[in-house]
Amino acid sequence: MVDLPRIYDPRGNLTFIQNGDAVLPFTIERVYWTYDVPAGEERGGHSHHEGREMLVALGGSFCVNLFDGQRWQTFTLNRPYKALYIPPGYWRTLDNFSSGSVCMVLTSTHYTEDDYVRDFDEFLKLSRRDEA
């Protein structure tokens, strides 16, 4: 989890992130967001070979489940000044979306299907290869 800068103001607070910040361990190449996720649905279900991501709950809340090939960890994102950094090689799923939630994702790469591992069994083989 990463604390993002916060500027407090009685008119409303402001949080930002920009290339070159110490809290951002990569240069932003793409930004996308998911929203209007129906109750009970899951997003994600993949890993990346090279891509690094930072997830922020801009509104509402959701859970991010990460698996490194050996253990699962779950993080609840529900504050726009908290981000979750995900390096390559982690399987991720997102679930438990509250009504009105918005998940913004900052990525280190442009979209390319070749960077995705979408099959869990393939992910397990790749994660075990790193142990050999």
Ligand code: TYD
Second form
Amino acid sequence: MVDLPRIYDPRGNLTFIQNGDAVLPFTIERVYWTYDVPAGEERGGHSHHEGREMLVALGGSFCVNLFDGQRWQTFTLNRPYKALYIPPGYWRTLDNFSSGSVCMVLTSTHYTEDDYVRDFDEFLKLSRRDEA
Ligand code: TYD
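Can you give me the structure for the form predicted in complex with the named molecule, which would complement the form predicted alone we have just seen?
Full assembly next; the chain just shown is listed first.
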């Protein structure tokens, strides 16, 4: 989890992130966001070969479950000034979306399906190969 800068202001607070900042371990190539996620839905269910991602709950809350091939860790994102960095090679699922939540994702790559591992057994094989 990464703390992003916060500019406090009685008119409303402000947070920002830009290429080159120490909190961002890659250069942003793409930004996408998910919204209108129905209660009880799960998103994600994949890993990336190369793509690095930074997730921020711009509104509401949700959980990110990360699996490195050996253990699962769950992070709750519920503040717009906290980010979760996901290096390549982590299987992730997102769940427990609150009503109205918005998940913004900063990524290091353009979208290409080739960068996805969507099959869990393949992910396990790849993570065992990387350990060997
Ligand atoms: P996916 O990455 O599986 O969504 P999530 O991990 O949030 O559940 O993407 C869902 C669909 O959207 C899939 O068909 C690919 C497409 N997509 C794009 O076309 N461009 C993008 O930048 C992203 C992230 C997804």
